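Take a look at this one chain, the form predicted alone, written out in structure tokens.
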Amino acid sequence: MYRTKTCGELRIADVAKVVTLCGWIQKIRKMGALTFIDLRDRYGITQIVLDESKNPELLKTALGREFVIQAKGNVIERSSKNQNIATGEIELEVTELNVLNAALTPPFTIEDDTDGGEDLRMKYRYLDLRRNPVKQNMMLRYGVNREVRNYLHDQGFLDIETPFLIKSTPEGARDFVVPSRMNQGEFYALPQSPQTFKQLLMVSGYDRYYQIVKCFRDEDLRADRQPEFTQIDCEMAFVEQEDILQMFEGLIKHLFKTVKNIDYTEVVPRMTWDDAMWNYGNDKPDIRFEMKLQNLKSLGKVFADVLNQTDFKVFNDAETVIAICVPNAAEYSRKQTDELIEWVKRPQIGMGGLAFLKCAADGTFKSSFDKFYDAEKLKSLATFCNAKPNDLILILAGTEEKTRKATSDLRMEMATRLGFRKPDEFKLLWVYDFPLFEFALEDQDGGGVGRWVARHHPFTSPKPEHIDIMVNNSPKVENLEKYLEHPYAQIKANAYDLILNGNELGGGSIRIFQKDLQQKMFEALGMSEEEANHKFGFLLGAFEYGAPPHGGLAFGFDRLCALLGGSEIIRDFIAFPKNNSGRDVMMDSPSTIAEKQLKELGLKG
């Protein structure tokens, strides 16, 4: 063996015995005849101590940092202790010392507080995965990965394997493709979920089905997504909505109390899509602090009290005016006003500028807008914004889609700056009745305009008491600037999404499981009878064998992982992440192929 215990697991107790240890130096410090050393593996930190007047052979043997070295001692205990970390009371006296292998000095300090940077740290990730902050991540993601498997394992669900190479139904991202060699000319997709597979699983009577995937999608990247990336993937027939929410919602409460030992007794709030877009400006609106959006254009009252009765253009003239009222912040300087003002005006954000109200502790008010608007009517637009003394107005003017998304970013930079999202705070949410179509006016994908698309994916059920509206009617839109007044607009998803502090842990839906209403799905979504049947035609022939009433819902793991672990960064909770171009820098890749692999796939001739 080449070790008899680990460098985490002495204690005061082991003193006098005799062990032989295993590690990395991770620290080494010289003090007259005395070399202490920090020996460091995954289980934790050892101090081992050569002692020259002793042992003089010991010192003969060059050491450095992160060499691999085994130490044969005794177990003493420290005169100086370090209460730091769990070995800290004692430490090995070495009598016997071999360096099993050597090492570079490595490009940055592998420690809590590096020096590298994440380019570098990437390119060698096997010594960054070394650093206590990203292991300790590594163990949250096992540890999360288990307890999932525990709750579903114990709620009756089958954790079932689907295929990796598919047929491409391009759909929402694309696909990434493999060429077959075997079928030159023809590709597999890889999958961006494994959503059909897990549908065809009701069909064949496996009601309770769960599986952690890897799925893939060549999209453009982000700091909260990857091009591989895992999802807890689950489906449930004889279902509706109602048992699917309180099934995850058990999920989620399981791993809180399991995995970071909080009891999360709170009854979930729900809000429906409508309430979250009014409200906060977006469908995953953060909970944990107010500051809701203030539409000072919605109510006619107010414009024609207020705004209406000013030369302010700014105001009168946009299409929209949204206000946010930020609480103890009235004392801002110019100098901070002038930074958020400059912040809206960033291409991200794209607005023109920015209106302040200062309502002060002495009941005073002070405003950007003063030479247009007098005490009153300052006095007035606080009170509809139910501000208080010391609270600040931001207030942004113009289209409305585009504003209530500035006003939206605008809330959570405010509450990031003033210390609102803790990250140790956690507020969950469910976000119900999203539409089922959204209309394109633009070309994004190439589909053209002028056409619904799915707003989640084409076997997303309307909702019971809609389903005669999508049945009854033609999804051809005559006139495109009346597009809202369709019918199909009015049409709602039975889907939900689960929001963490802002962020969707996962989200799905009731799934179609009627033939004739799929293919009413893809007809309204433009497909021709023989681009749905070369499609999914094997999902339509499903149907008719008895398909059950079922849904389902999917986890973002690697997300889950990281708002588990106080971040909203999901490469720090992957073990050999890609960067925000997709590349590996590590391994180079992706890369070119030799032209014998291309000619053997058909690829060039």
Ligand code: ASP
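For the two forms, the rigid core is made up of the largest set of C-alpha atoms that agree within 1.5 Å on superposition. Residue numbers count along the first chain shown, from 1. Just so it is clear, the model here is predicted, and its values are computed rather than measured. Compared with the form predicted in complex with the ligand:
A movement of the C-alpha atom of Ala71 falling short of 2 angstroms is seen between these two forms when the two forms are aligned on their rigid core.
Once the cores line up, the CA of Arg208 ends up less than 2 angstroms apart between these two forms.
In a rigid-core overlay of the protein, Glu339 has its C-alpha displaced by at least 2 Å between these two forms.
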Contents of the next structure:
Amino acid sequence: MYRTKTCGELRIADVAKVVTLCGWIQKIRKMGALTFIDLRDRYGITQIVLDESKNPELLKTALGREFVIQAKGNVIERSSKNQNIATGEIELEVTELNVLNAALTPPFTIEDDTDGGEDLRMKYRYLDLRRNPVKQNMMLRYGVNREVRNYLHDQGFLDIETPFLIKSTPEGARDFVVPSRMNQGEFYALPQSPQTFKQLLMVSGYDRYYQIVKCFRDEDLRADRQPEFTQIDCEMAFVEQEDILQMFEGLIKHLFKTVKNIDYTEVVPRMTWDDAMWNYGNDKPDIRFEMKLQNLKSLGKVFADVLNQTDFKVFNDAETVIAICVPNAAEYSRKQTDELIEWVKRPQIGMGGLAFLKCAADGTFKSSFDKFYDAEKLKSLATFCNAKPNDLILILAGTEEKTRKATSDLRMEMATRLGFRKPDEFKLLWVYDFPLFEFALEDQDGGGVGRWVARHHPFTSPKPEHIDIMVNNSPKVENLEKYLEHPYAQIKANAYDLILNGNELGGGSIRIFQKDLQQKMFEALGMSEEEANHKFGFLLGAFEYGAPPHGGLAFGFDRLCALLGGSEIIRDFIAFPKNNSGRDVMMDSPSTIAEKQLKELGLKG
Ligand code: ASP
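Since the one above is the form predicted alone, can you give the form predicted in complex with the ligand too?
To see the whole picture, the full complex is given below, headed by that same chain.
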């Protein structure tokens, strides 16, 4: 037997026992005849002592950091106790020591606060995984996985595996493809999600399905994206939106309770997509704090009288003018407002400037556009924005989409600066009634003359009251500039996203389950009948054999783990992640393959 106890296990009650431990040497300290070693394994650290005066043989073997050793000895009470670790009251007085394997000096210290940079730690990820913070993340991930399974199992869901080698049916992103050796010139694709399979399972009658499953998307990477990632993928039959929202709100609340010991008893608020865009400027608002967008003038919907009585061109000429009231910031200095102006001018935000209005505690106003607005107008602007004394009103003006996004970014930035994004506060939110379509003026590869694309995916159903609009109108857009006036722009989807603190945890929809409507959808997306049959004939066929009404959703498992772990960096919660360029720097993949392999695959003559 290699070991009788682990390094996290021994307590004062074990004193006088003879035990054997195995582990890695974290630290060696020599003090006269005594050598102290911190021995580490997955479970913790135990101090072991080699006493040269009692057992000189022990020190004949060379030892070093990260050597793997086996130590047998007596558990004794420590004279100076360490209250910081669970085993801190005892130590192991070693009588027998075996080096199981030597180790090179690690390229960075295996400590909570390591001296290793990101790249180095990724290259030696197997060493990084030995560190406590990373280990905690892996344990949390496993805990979340287990509790997801417990909850869904208790609700009668079945975990059913679906294939990884499938047909290329892009769902929005590019597919990763795999050449087939046995069918040369043909390719499998790796699934972007098991979407069509889970719908087929509904047709088969497995009315509650789930899977914690790898998905693959060949997208340009952003900091928090991985080309392969994990979803909690779910589908239910004979349900309406309400059933799904309740079931999965329940799942997340269960995770809060079991993983974080938080009783999340509040009802999760719901917000339409229109309201989210109007009040927060984006579809995944962080509602831990207010600072809602005040639309002074937006596509003609709101028009504050004050605006058109002045000569301030910046506001007058803009398509959209949006303000936010930053609480208790009226005292911002010139330097601080100048810095905010620079912030909105950064290329990532891309605005030309920022106007501000300080609402002083004594009821007076001072703005960056005093030249154009007298005291009374400033006051009515402040009133329109619901500003309170001491608020700093920040105002952006420009084209609709850009200004809305910029104001939303500014809102988040101010919240971060002012400490409103509290890491220990969790606020869930459902956003629903998304538009069914988006209008893409260009295709992914820059071609095309503008067409409708599915905002979620092509299997999402329109809201029942909007089905007629879709069926009774041609998708053709005559005037590209006025696509917003096309009836299709008004169609809302039976789709929903669950948001946590401004992050999308997941989303889904009630699906189309009638062949005709699904065909109409493919047509709306610009697919010919032939193309639709070639790509999705199997699904259209299945809909002819008794498809029940169904719907579902998927959560991003990596992100969920990160957020429950108090982080937004999903890489830290994946054992072997890719870097920002989609590379595995440890294995050094992707990599070239041998000529012989290329030939076998028919990729080279
Ligand atoms: N398959 C969808 C996705 O990956 C989720 C869903 O609609 O269930 O986003």
